[in-house]
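For reference, the chain that follows is the form predicted on its own, supplied as structure tokens.
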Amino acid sequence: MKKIITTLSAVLLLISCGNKNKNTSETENVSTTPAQQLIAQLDSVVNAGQFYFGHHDDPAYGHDWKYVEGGSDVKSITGEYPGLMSWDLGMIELDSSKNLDGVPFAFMADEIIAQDARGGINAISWHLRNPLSGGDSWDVSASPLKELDNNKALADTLDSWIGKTAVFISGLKDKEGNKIPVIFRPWHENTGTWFWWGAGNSTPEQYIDLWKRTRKIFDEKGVDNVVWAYSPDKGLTPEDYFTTYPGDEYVDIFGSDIYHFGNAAGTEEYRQRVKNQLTFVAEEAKKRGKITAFTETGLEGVTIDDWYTQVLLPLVEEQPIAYVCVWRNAVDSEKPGHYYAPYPGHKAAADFKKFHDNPKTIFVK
């Protein structure tokens, strides 16, 4: 394993913090659930300047592969795993056996277990259907939210759904039986127009109500593994960004998904969102005692050869980040070019290769 912070280092410094405000004996145990575990690993990261290198379903699928025992693009190419990787529930809804990506729910599982096995964590985001249309994620033609407090069908078909994800995230367990710990990243993008969820699509109390509504599910279901991650899209003012922020109660990180578009000539402009965004997103963590992410990110075809080291690195570097994370590698031949890490004899392969080599990024065996 390179360079990683242990998960025992990090719950101890959960539990010694956890103890300065507590008139407690010295010989008192002290209990920590899953996601206060995960929450002191993340933070020994940041206080040791590292980051998790994250990966969207990165031994799924590849450049030209699928479904391949050991596979991973960014292992063929240094050698280690992501650090983080990063999944979607998107049809679990639905009791569907594979999400809407193609990857099933059973093989999501495992992975998630052999991920924490090799000391790395895992991430979930959730493109859900459209309870009211019927149509994915970006249909807006309905909005569930503004019909939610007058539509009981709707509302108990909204409560089952969650309860589903709560499920299948409870029961993720390592072969000791201990639940495994996640950050969970629902209703992500909000501040954007194209989600159901989103802006234009619900009000900031209608979205704020739902992001307690599952956490009310998820607590009554006893989900004790879940660090909640909030992330909000590009170009925000602070104004922006807390205006459906559903507490510092119901949140454990702040995140933000900031893509680059417009290849090497949208360069700066991805530089000014990211510092502008991220800088103010660290300070108000810091101030809450909240944990900072680059949730999102990364230039769509990798078409800048030194995009890794020269254009994100020296991004996150500035900033006291917990992980950053890329979105993911399609099949070429199903998807062209739509891949966010480069793969072996991709041109970026060299620098990516650098990038992991940098101490500060963390990846694992």
Contents of the next structure:
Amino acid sequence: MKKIITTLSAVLLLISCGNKNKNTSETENVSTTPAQQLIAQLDSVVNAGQFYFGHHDDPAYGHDWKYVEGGSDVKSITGEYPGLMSWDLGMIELDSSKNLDGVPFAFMADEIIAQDARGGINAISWHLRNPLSGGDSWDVSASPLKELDNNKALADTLDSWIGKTAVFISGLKDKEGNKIPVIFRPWHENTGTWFWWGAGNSTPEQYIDLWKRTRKIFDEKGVDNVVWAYSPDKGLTPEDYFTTYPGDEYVDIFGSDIYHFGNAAGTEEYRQRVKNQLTFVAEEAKKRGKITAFTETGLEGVTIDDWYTQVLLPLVEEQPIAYVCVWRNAVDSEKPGHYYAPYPGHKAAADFKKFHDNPKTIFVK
Ligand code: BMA
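Given the form predicted on its own above, what does the protein look like in the form predicted in complex with beta-D-mannopyranose?
Full assembly next; the chain just shown is listed first.
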């Protein structure tokens, strides 16, 4: 494992910082929840001036392969897996055995365990169906959050769906039977209008209530291995960012989803967006004792050969982020050109290797 802060030092850091939720027994043994351990680990990475590099669905499939033992486009180039693996629970709500992109949930659980065992971390998003229309996350023809208070059947459906994610997440255990802490990033990109829980389809109060409802269900089920990430989209002022902020008691990580659009011509706009938003988000996170992360980004097709070291790295190395995550490398025959990390033979591969070799980036063996 390269450049990684040990869990032990993270826990020591947590103890020395103090934590309002810690339980101190008579013998002064300090026990921390799995979530608190991960928070301490993320804090220690930030304090060391490093960040995890993340990739969605990394070991599941890549540009021209799927479900190959040991497969990873990132590892094929760098020799290591991403320090963070991102996953999505979309379709778990319908008891499907595979998620919306075809990843079997059993495979996902195994890979989360493997990533934890190699010292890496895992983050989970949820592109769930629209519980009112039956369409997908992007179906905004019906706005469930506007009807929840007056539609008990709808509320019950949504609650049972949330419960299924809680069960999956709290069931993630390592081989000693310890719960594996994960970052959960529900209701993401809500400042955009494309998801049924997003802007235009709910008021800020309804959106915040959704977070409270989610948390209540997780708490009732005794889930203690979730680090909660809030991740609105790009182009926000501080006021925009906090209009739908659920509150300090609900959020551990202040995220942002900001993509690079328009290839080389879009570089300046991307730089400005990232710089503006991450700067105020990091300041506010620091004041409130929270963690900052760049929860989703990327340039589709990595059309700028030195994007990783010349565009992304300078933007993130000046921010106290715990991780930066790029989206998936779809199998090219299924979704042509939809990839965010290079693959072997790609023109940006050599530069990506340099990004990996930078001492600030965390990848895992
Ligand atoms: C989007 C695309 C889709 C995918 C969805 C959820 O950005 O990658 O193809 O289904 O994310 O992973």
